[in-house]
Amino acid sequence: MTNIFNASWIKPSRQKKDVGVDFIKSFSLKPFPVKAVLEISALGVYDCKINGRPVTESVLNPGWTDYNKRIQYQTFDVTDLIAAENTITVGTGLGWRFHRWYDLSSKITAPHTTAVIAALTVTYENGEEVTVYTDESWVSAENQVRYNHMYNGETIDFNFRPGKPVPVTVIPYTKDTLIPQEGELITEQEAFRGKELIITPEGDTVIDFGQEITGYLSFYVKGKKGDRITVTHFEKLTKEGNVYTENLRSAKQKLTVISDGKSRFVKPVYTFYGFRYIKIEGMEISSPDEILAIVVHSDMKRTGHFSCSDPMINQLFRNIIWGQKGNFLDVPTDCPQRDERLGWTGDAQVFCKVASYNFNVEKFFKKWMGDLRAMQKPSGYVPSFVPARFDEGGGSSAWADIATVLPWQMYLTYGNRELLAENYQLMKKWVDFMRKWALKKKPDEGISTNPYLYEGHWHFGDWLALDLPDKEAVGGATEKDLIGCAFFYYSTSLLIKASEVLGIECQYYKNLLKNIKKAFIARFIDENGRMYCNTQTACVLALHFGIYNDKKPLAEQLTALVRESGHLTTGFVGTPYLLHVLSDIGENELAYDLLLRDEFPSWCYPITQGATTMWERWNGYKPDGTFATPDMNSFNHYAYGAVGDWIYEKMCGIRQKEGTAGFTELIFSPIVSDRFTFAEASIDTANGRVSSRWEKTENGYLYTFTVPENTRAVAVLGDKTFTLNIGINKIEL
């Protein structure tokens, strides 16, 4: 049953700007329905009432998507909320489809004007149906809601007394761009307390929550009639204690209430905010339990666990989920809280595999994936975030190599071939995109033998990396041409395997392969096996993608340069892979050298300066106390999370046989350090829970793995291979 495209999108016959407006319907209706379905979209976001009661404990619905071809909607089961005599009220908001960069304003849809759409289905026991459309019988009002936005908030004043409801326009806005709702909902998960009031030496009265969150508050307003509260939402303290609200770049980040007098329940409605501290303005607190903050984010199955014997790691890992957490809002977000919150592809390619032993993310993926296949050019280029309004800035290697990289990697966690065959045409016209810019030969030729080459396109490169002298420098030192040419190679070859697992044939691109293959030692490699680009991020992308046969030297390279500065210096492109090639080249003790080092830079350096989230910067904040530059510098940017997946396969040795999906084949082979006592990681699938544990007894090591139902699995301890059986498998060595 879908009747939705019988209903009309309606707007109010007048707005201002930034109010949030109310859509009202009131019917009577005969007794007794034995169902009642509601099936309702918005430009902007909607919050639906039926009698007053909430039709879905679901928020920021429709979700964002690339308006122009795709906007969500959502079906509800109403029944228990049907009477004699109904008011539905559809409240709306801004949302993303006013993000200041995606603002989809027409002719049709003035700037800041929000319009809906629905049809509530109801059904009696003889099979006959009712229908309420949204059309021009219906009436829009303002709300107490007097601005909303989504980066600066909301304003709710208690005082507004809407007037007499005016009349709505039919609006011959398209429906053909309406689909059913693909991704996971967004929704309140859980909440936390205050858990320290704070005065702060500039005398501001501020609630510590004490864990960096995305969402809102929830809270009595106490005040006299007209008192104004104020409410900024932020991420962290200077080293005075005072509140550091520069990094949130032009968002505001605020709750505002003008109270009536009365006490009055606050929470709001069109907007989330991302944060660990709030300032409190206009009202006094006696405790920080007054205060408290919900968690909002996509409905998705936690999966994955991880504890070991050392408290920071395992903070650590408590902090890639909380990024997670906090940037998976129906899109793959940067950051929740400066003026962006972009889906930036970058940050979710290096994620994604993380990402999906954490959470079960394949729906969420799966239609985001959709916006990426709708956002793509005919010639195959990808914007550097999807959804986006505008086509310049894309393309970019290790950005835009999401088309490949996501799909493939969504087909080994869940192996669902229909997904992958999906997302297909989306793998293959990215890589004919960069074989078109590396095409330097006669084109009938056919086969490039020139790299994916910078020049006269754009790339980030190893972004936010430390290997240059200016630390607060974005782009690293290792040569774009080579990552650029590096990830040709590795999106061609998941092009490959991908074509070999739908039976497509795929022998140009194997010829295209080796080309490449023999570009990139021609042009990057010296005589002596030894990248001629002396950066971490080169060795590792030359070595984690096979792009060189002769390890060696490249392996010698990576350790003498990661031993020479005493830490890492990658940055986006190469962190993601660098415990894995170590682990790959013997240096196991190396890889957890720079898993335990808590010293500037490394991965739980943020750990001893209070960080529980990830850092978008190694040196967000300072050994000195200082902040980075304020133009990019995000305390919830999960991409550094990406290590998490290091710890699954290397650390707890939970790996799947190569060739195979879905984890039905399995290899057990963690690599253990007397630096631990245990360790041990879980991943729920398909088939059930896999787990690994490794402890250190009086004469080694215990291990035990539990293999689920319908899977394979051996474990190769050393140069020792057993075969294990369904269950719990104990090995003692």
Given for the second form:
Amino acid sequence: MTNIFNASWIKPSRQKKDVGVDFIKSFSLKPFPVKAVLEISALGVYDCKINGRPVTESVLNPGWTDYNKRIQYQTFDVTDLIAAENTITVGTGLGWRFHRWYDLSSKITAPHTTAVIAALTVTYENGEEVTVYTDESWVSAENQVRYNHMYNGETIDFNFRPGKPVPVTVIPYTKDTLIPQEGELITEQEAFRGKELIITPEGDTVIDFGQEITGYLSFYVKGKKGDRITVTHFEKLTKEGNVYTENLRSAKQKLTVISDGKSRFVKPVYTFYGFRYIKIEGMEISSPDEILAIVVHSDMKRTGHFSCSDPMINQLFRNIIWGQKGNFLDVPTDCPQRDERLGWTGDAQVFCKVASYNFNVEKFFKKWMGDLRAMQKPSGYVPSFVPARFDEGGGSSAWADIATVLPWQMYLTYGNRELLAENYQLMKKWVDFMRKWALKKKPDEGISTNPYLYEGHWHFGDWLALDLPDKEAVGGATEKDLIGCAFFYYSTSLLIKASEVLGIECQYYKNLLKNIKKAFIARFIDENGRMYCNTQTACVLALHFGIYNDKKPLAEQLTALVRESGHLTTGFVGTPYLLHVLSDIGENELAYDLLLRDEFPSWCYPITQGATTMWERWNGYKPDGTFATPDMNSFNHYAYGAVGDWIYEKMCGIRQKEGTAGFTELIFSPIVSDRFTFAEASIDTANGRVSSRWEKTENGYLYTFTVPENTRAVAVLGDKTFTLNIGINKIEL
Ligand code: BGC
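Next up, can you give the form predicted together with beta-D-glucopyranose of this protein, since the form predicted on its own came first?
And the full complex, kicking off with our chain again.
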């Protein structure tokens, strides 16, 4: 049923800036309806009730897309909610519609306003159907949300009484962009009661929830009529134990409630907050558990689990999971708190593999790949974040390469050829874009190794790497041309693999790949086979992508660099592959040194500082108790959590056979170390649960591998290979 296309977009004839608005329609039904289905969408976010009862448990609908190109509508079975006399109320707030970086205002819909479209179709016992459409017979009224803003939060005034409803206006806003819900709906997932009540040295009342989350609060306000209760959501306390909000930049992250003197239940509906702590003003709190923090994210099913004998690595894994929970709200965002919360392509590019092991994200990313396709320019250029306004910048290596990396990874994890085919042009157009620039720059010299550092486009480089003298500098020491050329190679190699899976002729790209390799080696590798650019990331990229003549000198260069510094120095670009490369060159213990290190800089250092999520920067909060620059310092950024895929694939050894997809052919090959007494991981695949465990015994190791139905598997342990059976396999060595 798709009646929504016959409905009209409506907006209030008068609407105050930033105020919550209800769209209302009352109607009668004759006996006896047997089915009622609601299709609905909004410009803004909506919260719909029929006869006072919510039509869905999901929140923040219709989600976030480039509304100029596509906008999801949702379909709900509301049979149980209808009666003879009915009122449908659609509350609306701005949501992602008005966003610092993304302002969908047009002549038809002014900024700071909302609009709705809906069709409620009722079927009677005799098969007759009637549909209630949004049209000029609806009315609108302001609601008690007196201010709402994605970053700043909400103000709810319980004293506010809507006056006489005002008429609505039908607007000629397009319906061509309406698409059925593609992603997972966003739902409330779990809740934390306040854990600790703190009075800070500066005298603020603070509650610590013990976990950084993305979501909102729910609690009962107490107070006298007119009391103003203000809650500020934030991530960290200062060294002295005071409230720290500078890193939120312009985002206020506040919830303000004006009491009418009665005990009232409060829960914001038009936005979300990223926080572990809250500061409360204007209300007495006697116990922290009076306040509940509700976690919301896209309703992805958890598929991956891990544990080992080291509590620090277990916490690291938990932080990776929480990084994903906190940033997968319809769009994969960089962070959930400051005035950004954007679908940064580079962050998703590095994290999508582990994300697909942790949770089933096939549907989530199918939807976002639709957003990527919608926003890819005809030239193939991909913006830096999606959704976004065009011409905001884009085409950066390792960011725009989301166009190839994500479809390929989704294919590897889920084995879905159709999804790969759906995104083949996205991949191809991006590679063609790079090829065009590579050839254009220096046509006489074959491939330019400066493939697309062209005017007006910004390259992020090895973002937040620590290999420049200034540890707060953002771009890292690895040459941007090198990163660009390496990713040109990598993306082309993925396009070739995808072409082969789909049976598409790709000889041209095979030749191109050879030429890129030649050009890369000629420019970036010296006569001794070492990178001119002496950084960990430079070596890691060449090794991981396989762009060298001889692996050995690069491996030596990399291990020397790691040993000299004693730690990683990589940023967003090199970090995801660093441990993979170390284990691929046989430096497993060095990989474990880096994984287990807990001094700055390392994956575990934040844990020594109480982190419950992944940090954006290695030095977000420094050993001396000072913060990195508040300009860019989030404590809930999943990118460095990419190390999780090494934990599944190498530490626990769950790997797919090269050339296969969807976990149908496995090679179990864990990397044991006597620094652990056991480690285990599992991934729920389409065929069932795959799991791998190793534990120390008196004389060696006991391995336990679980192989689900319809899956072929071997275990490669040292120089021995074992063919495994379906079910549980135990091997003692
Ligand atoms: C974001 C990132 C993003 C970066 C671009 C930052 O402001 O938070 O994670 O990838 O900009 O390099």
